[in-house]
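As a starting point, one isolated chain is supplied in structure tokens, in the form predicted on its own.
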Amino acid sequence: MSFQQTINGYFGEFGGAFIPELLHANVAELEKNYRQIMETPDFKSEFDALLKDYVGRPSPLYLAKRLSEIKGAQIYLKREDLNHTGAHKINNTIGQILLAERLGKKRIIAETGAGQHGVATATVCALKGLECIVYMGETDIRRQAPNVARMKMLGAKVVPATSGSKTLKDATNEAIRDWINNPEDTYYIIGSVVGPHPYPEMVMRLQSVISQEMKLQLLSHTGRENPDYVIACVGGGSNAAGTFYHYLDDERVKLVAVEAAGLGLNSGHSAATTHLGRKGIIHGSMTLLMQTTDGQIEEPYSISAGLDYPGIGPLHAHLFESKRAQFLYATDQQALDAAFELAKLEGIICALESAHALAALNQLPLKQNDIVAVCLSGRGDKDLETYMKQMESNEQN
């Protein structure tokens, strides 16, 4: 089986829809048609235009000249951060905005943890003139400020998630809730590869843009398409979905998954799935989740808003049990002193979220003549606040 594709919803064991009846009319719907309106020449066409001239692709692959020396490889970045709104997210929302129109939906709603996928969905409802409602954690809504207040400006609805440890798994809920709630008009705009079959292989088609122009980048700054390392962070795992896409059937490629260890692995404050989840379902599908013995999600923890997830995507699952990709995982510090690393070698502010996958640097055997491309998925601005409190620290100490 190529790893791209699902059998009847599955990567490997991982995926499906466990939905409620209530939505089972509409997942079915969006089953039956994506695919075949994604692969329309009106889709495709208004698709490819918009990435070009709205959302600024192709995204740049920059090598890290700095970086390389003091990491002892070729570091190229591709930089999503540099998209329209910041970040790999923008992608996706507008593939799927594109699908709800051509389905007649005109409600939008959507979940957001960092608020870069709120952001995104509220943009594209904007270009679309539709109405939009985000749910985002109570917690997150404080700590993302600038991305509530950019949604709020491009007209969305933020609504807080006021249960649980109030972040992306809470928002999530409340999405879904409202979905049961208003089957007929609503869509609901997953952010990332989690959710019902088809999302999470959907996501991965709208986001594999981002492989598709690193080879061909890569071909012309090296004269090879292939690195040896594509490294990504991973919450639910969008960015490192469309990062790992065209190199998923070439074993000759290594495949790098970080995911968030908060204050350590083993602290009680973590979100590093894959080392403490188990075999689950949450949010619709059948994938690995961080739960109790008695199969009580655990709550996750993390600086970064963007990776603060119990579980993660069915096809990272599959990947990880499968071994075709290494998963790491880098603490809240590590995370930290790989975006101050960056900002002061390369003039580049990252979110939290990429920090992460840059923090993997310094856990690869890596050789001189080592290819490493890292997904710099998200810019800085939405983290400053995080970032200045660490300054404050440093100063004190």
Second form
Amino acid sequence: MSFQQTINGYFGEFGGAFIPELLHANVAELEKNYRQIMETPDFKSEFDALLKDYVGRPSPLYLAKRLSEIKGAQIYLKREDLNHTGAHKINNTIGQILLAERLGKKRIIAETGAGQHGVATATVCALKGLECIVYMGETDIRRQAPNVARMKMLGAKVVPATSGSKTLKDATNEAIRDWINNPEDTYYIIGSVVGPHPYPEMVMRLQSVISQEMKLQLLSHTGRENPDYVIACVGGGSNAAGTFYHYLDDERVKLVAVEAAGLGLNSGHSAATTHLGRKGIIHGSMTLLMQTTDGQIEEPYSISAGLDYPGIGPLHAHLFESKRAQFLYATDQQALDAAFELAKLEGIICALESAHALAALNQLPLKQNDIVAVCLSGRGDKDLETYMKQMESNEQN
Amino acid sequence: MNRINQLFQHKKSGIRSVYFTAGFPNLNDTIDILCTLEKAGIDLVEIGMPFSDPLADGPVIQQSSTVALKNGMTITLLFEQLKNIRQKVNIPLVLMGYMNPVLQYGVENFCKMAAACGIDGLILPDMPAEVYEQHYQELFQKHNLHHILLITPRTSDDRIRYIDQLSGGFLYAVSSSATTGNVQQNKEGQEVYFKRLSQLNLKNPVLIGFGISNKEQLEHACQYAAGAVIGTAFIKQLSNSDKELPLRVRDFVKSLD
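Having looked at the form predicted on its own, could you now put up the form predicted together with its partner chain?
Okay, now the whole complex, with that chain kicking things off.
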């Protein structure tokens, strides 16, 4: 059985479309059309051309020599941080905007946490001349100010989500409500492998370009397509889904997903969903989520806005339950340390999200000849303020 | 016979139904609100089970859910409050809420407890018709609980017929494509939809809800359906702390006469 596709909208026992009847027609329209549209030569050629000429793909696969020496393995970084707009998120928004265009939609909505998906959505809307509304938690608007400015400069309207913890979960609720209220002309670009079927499968496929390139690049670097380990951070899990995709059915490759443990796994301030969550429904999907015994969704916490989400994509819930992937976690401090280590050893300032993936290098029993591919999902420009604070506190100590 | 069926059997039109969130404005208001609503002449009540992330609801019902959860409302506590409700209240009662809290409580146990309290039906807006048919229909029927499904202006005739077959008690026709409490702008489109519904010869009677806030809208909806449901406007009235709770409830119902 393949992990690469859903059966009736489910990855194992996870997925489905648990949506109010108000959204049935929207989701059915997408489900009916998306595969067919994505397989047309017209879609494929425009998608490939934009990824190449606009996004700057293929993104490099870089052998991090000094990091490799310290960690005791051959560590390759998949440089999604070098994409236009600074993260892997644009792979997905390019694909979905082409889909929206072909479905005749005029108004685009999106949710965003760190602002990377918001920026990537605002970018493709500018590219296509479409109206763009981005929902963003009030807390995130404060802590990711540069990305808010970028979205505005790109012509998007940024609407604060003021309910709950005022972060990604609440922004997603607001985007779904907008879609309920504007079902005819609006297309909802979800930024991760979450939400009702067919979104998780669709976003996974659009992000699968990451591992598609990685296989070819590893082959030319090392003479083999398949690394020993593939590591990626997981909030909703879109960069992990794309990085794992072409290795999902190859059991020789160890898949490692890294969640955000905030102030500590059991500190009450964490976002490590598979470790802390139970099966349930969030944002239209049956998956694992952090919740109270009464089934109320809990407010997560992570220093990284992009990982600050109480759920996880249904693919990942399935990979966890079936033990196909190993789920590790990194705390805020471990992620910060990994980000500073990478900056000093390799001259790369990565996003806090990606730093969680790097932190896992210290937790694996690596051997000298092991080939390890880490998805460096985004660059650290947006996190400079957090990094500056860390440097200040280091100087004081 | 299920109280919902009894109601629709003896009252074919002008049915007035109200929604409120359990645990709002105060944790222990549930019984008072129910008793006062019945005395004031409301025909059917939907008791909302608060959820942290109510996707189909507008800001007013969201806020009432947040307050109710802060007050400490849970499904367990709600069943405790409703334990003896049938000694006091005779009108049909329906529980309305999102799937996740019910899943965590355990669907079978939930049905047992609801039936034991004398609940007549359930509305779970994020449970798709197909999931209900496949996994829960038998269970709900075993406990004599009607499952009341939603239809919207964008639901096709074929799908309305399918949902009508699965539904029991009545069909909940959402008045417009919008979250709860949203003001309807496209009145003509709405009339076309209401007329379409009345011509489909459905098995179930229809109540219209979402966006019905006053006497005028209620009467308009009643021209096309057996009755209507008011939620957001009632929650707003419950939040008005100038008067005693029973008076808030009575005045609201009076404003519909």
